[in-house]
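Here's a solo chain for you in structure tokens, the form predicted alone.
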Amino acid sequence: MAEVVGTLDALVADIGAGAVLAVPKDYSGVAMAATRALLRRGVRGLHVVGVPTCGIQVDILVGAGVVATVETSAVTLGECGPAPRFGAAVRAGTVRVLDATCPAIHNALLASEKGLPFIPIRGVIGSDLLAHRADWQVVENPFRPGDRVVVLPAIRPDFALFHAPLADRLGNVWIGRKRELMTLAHASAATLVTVEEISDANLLDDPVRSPATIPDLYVTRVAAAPRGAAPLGMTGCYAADGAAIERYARMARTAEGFAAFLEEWMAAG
């Protein structure tokens, strides 16, 4: 049974230096409140996997100096423009980037979910990604000579960290339509989840919710964090705060502005 913990600090207590941390895209349930707790731990050298993209959460982590590697298909603030601290880190050479595509990220996690060492895809043949990803190999289809495919190593995160609408006291987590979170939980060694609410009813007994519920077998820890995705949104609960994200984008354009934002943001949580 998953552990339901009382604090966000307890939720992220096992994430250590050099951990591979997988996080979802901005509209799939980003654990922003737990990100503060992670920063309070003072860990360094994280390998962050954006599934399949990432945004303000990873930009903050990069700006705070806790990320060594970013593996994703994009880091962006969407309508608010590029991710400023990520861009600055790339230009300064202080963060390693493993560029990918959305299908590549999803399929590499699928390989881990299935216990496979690698998985084949086709779509990147002919792209310049192959010149920059030595770990992606072009091989011949063993069933059709002359047919080339690309094989990707499985992505096996040490931790998945995300926010969801609801969990129960047993640690079952309801994710709604965000099915990629199910794969993420299956693929990761540990799954850490913040939720808007914790229910006393067993979600797996609910015929409506159970098909979209991650069983506690795949969940390590759960913590309640109302509005835990803010300033990003939580589907069915609240919308993203566009003004707050735009303000971050402006402040984070400079190292000084980002430092002022980070001090303010950490104090707020």
Second form
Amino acid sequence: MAEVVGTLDALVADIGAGAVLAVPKDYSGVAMAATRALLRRGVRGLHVVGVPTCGIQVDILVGAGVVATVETSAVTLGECGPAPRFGAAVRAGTVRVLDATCPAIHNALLASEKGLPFIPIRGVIGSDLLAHRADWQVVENPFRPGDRVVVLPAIRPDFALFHAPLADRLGNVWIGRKRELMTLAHASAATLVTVEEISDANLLDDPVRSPATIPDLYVTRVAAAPRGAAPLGMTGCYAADGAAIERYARMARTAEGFAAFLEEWMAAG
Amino acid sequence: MAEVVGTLDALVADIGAGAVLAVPKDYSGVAMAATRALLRRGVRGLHVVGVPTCGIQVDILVGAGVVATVETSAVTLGECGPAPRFGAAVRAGTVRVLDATCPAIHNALLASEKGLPFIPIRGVIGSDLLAHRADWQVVENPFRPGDRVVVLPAIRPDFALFHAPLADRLGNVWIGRKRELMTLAHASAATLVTVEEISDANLLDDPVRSPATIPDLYVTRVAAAPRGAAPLGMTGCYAADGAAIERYARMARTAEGFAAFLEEWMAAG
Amino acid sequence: MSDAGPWGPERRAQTALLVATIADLLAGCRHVAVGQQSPIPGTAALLARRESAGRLRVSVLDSDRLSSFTNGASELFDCAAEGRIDAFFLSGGQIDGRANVNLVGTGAYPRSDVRWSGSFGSAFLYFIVPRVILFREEHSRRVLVEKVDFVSAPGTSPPGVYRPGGPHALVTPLALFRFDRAAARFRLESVHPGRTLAEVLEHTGFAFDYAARPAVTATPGAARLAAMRDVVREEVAEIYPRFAARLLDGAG
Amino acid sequence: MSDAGPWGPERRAQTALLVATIADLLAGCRHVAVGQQSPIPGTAALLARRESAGRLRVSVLDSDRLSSFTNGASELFDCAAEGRIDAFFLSGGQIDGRANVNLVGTGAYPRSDVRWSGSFGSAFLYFIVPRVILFREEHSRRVLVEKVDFVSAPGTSPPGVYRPGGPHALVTPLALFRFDRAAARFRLESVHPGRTLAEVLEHTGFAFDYAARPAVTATPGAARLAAMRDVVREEVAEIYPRFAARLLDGAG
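Please move on to the form predicted in complex with its partner chain, as the form predicted alone is already shown.
Up next: the whole complex, starting with the chain shown before.
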């Protein structure tokens, strides 16, 4: 069912204006190389969902002006601090933020995966997050009168986009311990994946690999992108390039610095 | 955190009268050998949860008179038809049945895994299941007025008991594609596992095995039990013994036949 | 209880007809899920897959070979909820004229006179999967009743109940029925070759719509039978070996 | 932003004190979870593990080596909800006298004057984990405010709100506070060696309870410092190499 495509431009060709695009946190495999292809498309007004957080990828997309809404629990450069272009856009009011908390993002994607019309979450009551989320509600626990519970609507992304170590020619994708990518693929209408390597063997035929493999049933397109998560890391393949991220953090402090970074970065791939 | 024990009697030593005991369906690894040890304990009044169905294991437990309640979506001998002792107990009114539907069992365990106070499920409305489940309720979808949705309380078993291919000396358990066992272990207060084999290597150190491994954090006790699922099968190890199950189905048609089976079966292990 | 012994040519021909009839009901589907104890629907789905030139995906539950599911026992239900399953099969100890199915038992609940296995996933999948095909190898007034004793899953739902799916057709050894969801009634689509409307009326416990001279179910031609034999030999034999041997008339 | 350069002996001693103080707060825990960008709490947890003779389990998030989680990014939250995590660490751009934490930003929301990363899992874990330890390396009126500008997660909840967890203590470079959930107030537990109550009062923006002559935080002895160095060399260095090198005074 999945299509193995030859270019990153082909991978992201269907992501249109206003699309709801879900991306994983830095540890889980961020499709940085494909993000460049997305910027080449000139798409605008994206609604980005950081699952459950996001980092340099979304900061670049926000800095490039292609994001209308960021829905996530955090935008962070990790050791290198908060995300500068995101912070600037918030101050300028040029990006809408749907601030969440990590398990709310996870639960809302689970609701999509399982076709639940809504899903409860403990906690949250008394957090200002709730006051600013018109799409979250508080109901009474039907099994315990007086017990108030926050309920969330499902998040159903138009596209999931991430990077993984390995796929096969059918589009089955091995994700290792990053199980949230399984939920994400199930929950999304379309799933776009870059991988370090494409195997000739069917991953589902391997009894040890298959339990951590997203079946092609849930995968729309796959493209090879060696070092496709860099400067972020890919577990088992390469570590994050802390110096490159720190350099980004410095350059992106100003609009001019970010413009210089972006020009250089776009030219590099 | 998990204890690797030397006998099946030690494995099940804590299962007391009235315990809520969750067991998986036949395909997922049924701890048949440990079921014999459970019967040796002389425990009574079990509340068995079949996840999401059950078979010969629960039929034997019901036939032996140790089950007060069966909560499941089906009790079946597969190709060999309905479960005879279960059927007889239902007719005699000696077992209480909490009839469910498969995804309701899955969702209710997920609610336990995630600490959700309740969880919705689509469908079910208009099924007589609902009329007979005082613990299920119908609420209005807070996001769509007039849309009625069934909600379920979490199922939190006192014990999960199942059979898997492989564990290590720390009690990490490899489950392959049987992901429902992960949810079950998370959802249960205690998890007891028999395995075909115990490995000297830490399964979590293996990047290919670890994604399908239940960490010892969720495992209470492990015991080796080669062919511990027989006469049911174990994926990758051995197939179900259809003739033995058919023989059981024949013998268990009558109370006398079942008594003869039970005597023989208890003596065999 | 599985019946024993080899099949005669008549039973083989009837089985082939049922397989072909069900395969036709899967036209246009992208993904069909089949329960493991369902050799005739399973064979039909695999035949339809071959005839679709690879466009149809078939998932046989609890089969390591014929399912690509990797997310545990809940994946079938999740996959259906995501709109990724177009057709599924259900049977019933009783099926009534409003397409209600009973998988629980006869008589008063909970102390059923005859207790069957239980409702399995019916109370969810019947609501969610667009094209649910009812299949039963027994066509009798015992099975096809006016009103089921216990509704495992209702055939229809009142307006306002979320129900993208539901019953599509009913296949038995005598006939093929279509289900009209708006009318909440079956309509006889065709009578199998060698069977009569009178027989169908005699053995059906519920009222249904029919033409005075109903169509005859199409018999699979030689080419289709050959394709079916190939499918049975190459794919079905792995999961339903006894069924495959019986259907393959000794030549397979 | 990580600060650059090597540490002097004073910074090393202060860090060791913070590590020891936090380790003491974990007494009796069975399972502590630590965020990845938390070298001091992480070191404290690993020290406490060593001192527990293996009874304490430590999970460092997003670490393949120091976490046994295998069920994806939601496992931390599920594990906490199941009652399997006894202690966790939170920080805050602002922390107020009712232990409310703000991880979002200063000024009026949503167009914060300074925007921080976001609330992460605080709005859930702060309610669920029994012993949440607040830790911040800056003790100032800018951080420890009377009232946070945005409540990422509240320090207390009214009766009736499900809240098995909450704030337990606050550790800063100046002092250790305990939080009294019933009173919704911090109480100064001890002032770190070389610091004074006056300093703490001067730099704390919220009111808190204190004794006229507060206790002095215990300094780790030579044996404990040696154990700490072992932990840093053998375990911490793998996950926080820069931090480990700085703490290991050149000898490590």
